[in-house]
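The form predicted alone is given below as one chain in C-alpha cells.
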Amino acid sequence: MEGVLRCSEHDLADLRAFQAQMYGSGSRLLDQERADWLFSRHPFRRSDEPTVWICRRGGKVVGTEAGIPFDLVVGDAHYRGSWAVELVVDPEWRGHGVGAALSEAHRDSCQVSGFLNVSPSGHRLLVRRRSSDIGHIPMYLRLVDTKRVLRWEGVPRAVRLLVLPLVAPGLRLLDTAGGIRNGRTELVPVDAFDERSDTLWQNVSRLYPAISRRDATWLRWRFDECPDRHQYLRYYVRHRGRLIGYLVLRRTEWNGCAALSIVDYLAAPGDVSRLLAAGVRIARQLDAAVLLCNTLNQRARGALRLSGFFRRRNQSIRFFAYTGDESLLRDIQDPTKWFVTSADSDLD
C-alpha cells in the first residue's frame, strides 16, 4: 500500500498528466466532463474527492485505478459496492507490486468489488487478490431485419442459402405473435426519469437476489446526466396501463449494419419479454438490422429465447466480484443471483 493515497485536488495535476502519458492525448478517457460526472458526481459516494485511487512512487505517478460506486441490493441488506475502472500501470512499474497496492486500497473502500471486461493481466491480478470469477455475462442478438443481415460480406454463401429460408419465417411468427400477445403495451418516451421509477424499482426489486440499485436516483445521474445523454432512447413500458417496466437503447453499430443497443431495462421477469418485444418494436421503426443485448439474468434466459435472441459465444464480458464478508460470499460467487446490464461499470 505504499505511496498509495485518494487522489485529492492537489494531485489532480499530476493524474492528468500521467494518464495523458499512458493513453494518449486524444483519449476519451481524458475528457473532463466525463471524469467528474463518473467520479466525483456519483450520487453514491460516499466523499468529496473523486473516487480516483493513484500510486507516488518518489513523489511522480506511476499507477491509478478508479471505482464507480454502486449500491448492491440483496435481499432486504445493502451494501456498498464498487466497480473497478481504469486501472492503469506505468510500464517500467509493472510486477512491483502497484496494481495490487491500488486494488486493495479500492476494495478496503467497499463491502464488494466488482470487475468486469476483465484483460487477461486483470485476470491474473484478480485470481491472485482471491477474487471471485462469476463467469460471463452473455451478449444476445436477435435479427431484426433478416437479409440486411446476410448481405453483410463475413456471412457465409451457405449460410446465407440455409438461414434466410429457415430463420426470416420464424422470426416474422415470432414477431406477430409478440405483437397479439403484447398489443396493450405502450411505450412512453422519456426525457427524464421521475418517481415512477422508484415506484417501478420497489416492486420488481426484490424479485432478484443480487441486484444494483436502479433508482429515480441512480438513473437520473447514469442517463439524463451523463454526457452522452442526447445518444440514450428512454421508455417507460405501460401494459394495459400498469408501468411494467423502462427500456433505455442506444443507436450502434454490428457487422457493419445499423444496430440498436439495449443499455439497460428493468421489469418484472414474467415481464421481460414485453420489454423486448418493445425493444424489436424501436428497433423496426429506427431501421435496425440487429437488436442487442449484454445482460446476466437468469430470470430472463427464457424469454431472451422467446422472443428470438441467440447467445454469440465469442462475445461475452469476464465477470469477476471480491468481498471480505464471508457472509456476502455465497451469495456473490452465484451467477445466477445476479442481474447486470452493460449500464453497470463503465461497459456502455
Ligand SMILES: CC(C)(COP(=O)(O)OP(=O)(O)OC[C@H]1O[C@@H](n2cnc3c(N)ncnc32)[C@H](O)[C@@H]1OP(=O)(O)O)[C@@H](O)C(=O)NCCC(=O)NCCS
The other form holds:
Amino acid sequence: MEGVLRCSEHDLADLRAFQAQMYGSGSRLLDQERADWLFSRHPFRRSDEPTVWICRRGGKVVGTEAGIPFDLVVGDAHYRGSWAVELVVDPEWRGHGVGAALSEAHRDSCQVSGFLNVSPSGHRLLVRRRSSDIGHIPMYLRLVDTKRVLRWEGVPRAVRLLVLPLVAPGLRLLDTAGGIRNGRTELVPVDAFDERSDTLWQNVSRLYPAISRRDATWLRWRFDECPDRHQYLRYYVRHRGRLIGYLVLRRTEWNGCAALSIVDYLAAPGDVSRLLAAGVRIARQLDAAVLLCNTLNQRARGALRLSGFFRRRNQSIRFFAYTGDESLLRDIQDPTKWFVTSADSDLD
Ligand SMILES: CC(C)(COP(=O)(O)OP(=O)(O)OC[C@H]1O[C@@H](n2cnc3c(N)ncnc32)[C@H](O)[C@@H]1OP(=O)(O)O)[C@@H](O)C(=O)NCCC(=O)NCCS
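Let's compare: the form predicted alone is above, so bring in the form predicted in complex with the ligand.
All chains and molecules follow, beginning with the one already shown.
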C-alpha cells in the first residue's frame, strides 16, 4: 500500500529497518519493549493498533511519526491528546510533503496534539501547518552541594568567586528555614502507585487549568510498567499526616556532577514548595550535587524561586501544540495555563 497508513504488525519489520537506517542499529528507538510500552500498551489508546504512522513510496517505508496518547483536562472537559514523537523522513524524500502528510494523519487521530523538543526542520513544518508556539518548558536548577558544583572547570571565574560566598550561605539558610517549616513533611516510598493517587488527582487537578491526566492508571503505566521502572524513585509526600503530593525522581548527571532530576510531581500550588524541599532532602541523602526540574507551571514559579531554584536560560525545551477545535485554541495557546513536566511526551 502507498501513502500514509497506521502501522500494523505486518509493517513492523519494514519500520524497524527504516529506523535502523535513520538512527543507527544501536538506537534506543529500536528497542521493541520500549516501543510496545509507549505505543501499544498505553491505557488511553483507542485501538489495539500501535499509535504509529508510516509513509510508503514505491513499497518502501520513507517516513514515520508516532503519538503518545494523553488525556488533556481543561476545566471540566477532557480532550483526546497525543504527543507527536519520532517524526523522521528519509533524506531522499524530504521536501515532497511526506512530513506534512504524516503530521496530518497524527493530527486526525486526536483533538489536540503536542510537540516537545522540536528540531529546526520540525519547527518550520509546524509553523507552516498552523501549530501554536506555546514557548519554552524551562529547566530549573537547585544547587545542593555548591562546593562540588564549583569544582567543575566550566564555571566562570567570576561566578566561582561570587557564588560561593553569597549563594551557599543563602541556600543553607533556606534549607534550615525549610526544615523548620516542613518539619512534619514525610516521604513515603512507593513501589507501585495505588488508589491514593486517584484521590490526590481528584483534589488537585482542578487547580491547574490545562493538565494531562495524572491518576493512578496513568502513573502505573508511566512509571510502574515502564521498561526503565527501576530507575525511578517514587514517593508520596505527606504533611501532618495528609497526602499532599507525589514526587518521581531519577539519578542523572550534570556537568560531571552526580545530579537528581524531578521527572514528575503533583501537588496543589500551595504545597509545591513542600515537595521541592522534600526533593532537596532526597538529593542530599543520595549525595547529588544538584537537583534539576523541567516544568512549565506558572503556579509553581514562586515556589521554585523561594526554594532556591534558578532558571537555566539556555536549557529549555520548545513547546508547540495544535488543535482544530476553536473553543480549545485560546486555552492551549496560553502557556500560563499548562502544567507540563519531563514525564510528558518522551522527554525523560
Ligand atoms: C522535519 C522533517 C520530518 C520534514 O519532512 P519533509 O517530508 O521534508 O516535510 P515536507 O516535505 O512536508 O515539508 C518540507 C519542505 O518541503 C516543502 N514541500 C512540501 N511539499 C512540496 C512539494 N510537493 N514540492 C516542493 N516543495 C514541497 C515544504 O514547503 C517545506 O519547505 P520548508 O521546510 O522550507 O518550509 C524532515 O526534515 C526530517 O526528517 N528531519 C530530520 C528529523 C527531524 O528533525 N524531525 C522533526 C522532529 S520535531
